[in-house]
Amino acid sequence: MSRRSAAAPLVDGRTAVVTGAGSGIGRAVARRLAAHGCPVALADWNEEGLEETAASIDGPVLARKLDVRDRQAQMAFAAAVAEWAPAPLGMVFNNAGVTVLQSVADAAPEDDEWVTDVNFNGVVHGVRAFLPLLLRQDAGVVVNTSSVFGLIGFPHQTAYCASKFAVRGYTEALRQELRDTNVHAVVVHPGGVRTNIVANARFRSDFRNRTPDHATATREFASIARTTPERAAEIIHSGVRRGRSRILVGPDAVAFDLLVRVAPTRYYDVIDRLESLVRRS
């Protein structure tokens, strides 16, 4: 078998799978891929948002309500996609994600488990469901969404950070397993992207009580998230087509990646100072 691991995967015109497609980055990536000739298979727990995404796309669409925590449901979705797909699989984008704002000392364990199950186990189930199809055709790319919080630790985001660091490690290890195949594994690290992740979060407390309630946290996130979902989709699509193994989305992700390399144990001191300056301005 010839090795093509150095070459960029073929994505445009091939069937694409997107979870978390009911809003945000997932919706924007689905629309962008469809605009580049991809039949798209979409999944989300939010059926209304999923239907809105599907209705906005011209071209072949398969939409399924899906709880990514359900391994058997993911397997069934992969089987449905394999039967439906008008073209070979190009890209599988495991993107569904949630968060909770709470401290470790006062955490509700069920909320941490919810975050881990969706963000990490959902990715694992998606990879296990679709990877055999990609290996069978010896082509394609698995794209897993981590976060800028898969690069740094952040207070009151312990479960989210743990899950996103796990996605990063899982994807990087998977990439090494695929070295002698034509299947690629890519990890994506979005920074602040204007999505509903905080609006849909479970909220118990925030760092230093700067945001005393969920509504305030949502407004503050909206004020600092500078990257649009459409711009994020453009960066992800371009990075995958160029054969990138690691994609940083947004200037904040690039800055944090550099910061953690320069000050691996002191980066939060810098972040805290910068946050204070931003708040004053």
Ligand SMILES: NC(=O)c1ccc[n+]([C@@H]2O[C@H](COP(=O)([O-])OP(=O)(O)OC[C@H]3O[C@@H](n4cnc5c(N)ncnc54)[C@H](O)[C@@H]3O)[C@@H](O)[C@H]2O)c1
The other form holds:
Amino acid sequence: MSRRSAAAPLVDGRTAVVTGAGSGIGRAVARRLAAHGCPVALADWNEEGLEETAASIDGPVLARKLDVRDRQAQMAFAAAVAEWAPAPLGMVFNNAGVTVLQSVADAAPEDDEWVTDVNFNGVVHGVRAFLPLLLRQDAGVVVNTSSVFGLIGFPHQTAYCASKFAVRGYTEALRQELRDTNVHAVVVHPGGVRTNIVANARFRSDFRNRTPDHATATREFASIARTTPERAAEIIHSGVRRGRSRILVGPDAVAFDLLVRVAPTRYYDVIDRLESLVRRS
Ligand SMILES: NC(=O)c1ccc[n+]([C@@H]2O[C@H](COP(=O)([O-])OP(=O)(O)OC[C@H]3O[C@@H](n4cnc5c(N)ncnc54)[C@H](O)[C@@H]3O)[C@@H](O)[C@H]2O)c1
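So that was the form predicted alone. Now I'd like the form predicted together with the named molecule, please.
Complete assembly follows, chain above in first position.
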């Protein structure tokens, strides 16, 4: 195989696969790529959301109800995409994700398993299903969604943080495996993006004794998350186009990335103080 070229990957006009396309960032990425001439193969376990996304897109769409935790279903989806794709496969976005708000002391183990299964195993199954197609054509990009919580540890988000650190480690290791190919592996670290992630979360315990219930947590997240899904999609699309290996989404992600380097064991002191200020204002 030829050594990976320094050139940015071909993205626009190529087929793109997006999981978690029924809402939020996945929906915005799907719409944006379709607007840039990409046939899009979309998956989500929420059929209604998936259909809404598909209906909003002009151009070729393949939509499949799929649970990313199901390895066989992901393999079958990859086979269907290979047969359907009107253009070479350009990008695979392993984006579907969930979270739970709970403390370790009170954690419901099944909720932790749900989060790690969707967020990490879902990514692994997606990579395994689609990587052979990309390697066969020796081109394309795997884009795995981590989080700022794949950069920092955050209380009441232990399973989520663990899954997102895992996505980061997996993707960075994969990137090294792909060094001698023209297939790229990209990890995305969004900061707060105004989506349904908290509304769709499981809520077990109040957030460091500050948030009494799920509805309040959802409202607070909507007021704190500054980046729109459309802006997130623009940043992700632009990063992939430019051949970036690591994409930080939003000013908060950039700030957290810097903070963790400057204060690797004390970053949360700063975050906690900033958060109190934001809440007061
Ligand atoms: N919104 C944020 O602030 C933020 C920050 C960092 C990382 N992220 C990550 O971005 C990704 C997209 O999340 P979002 O913010 O758009 O949330 P969202 O809840 O709006 O969208 C997530 C989508 O994933 C789908 N999904 C969940 N479990 C699935 C499963 N098992 N199989 C198939 N589909 C499934 C949901 O149905 C939903 O349509 C996630 O990986 C999330 O962890 C989000």
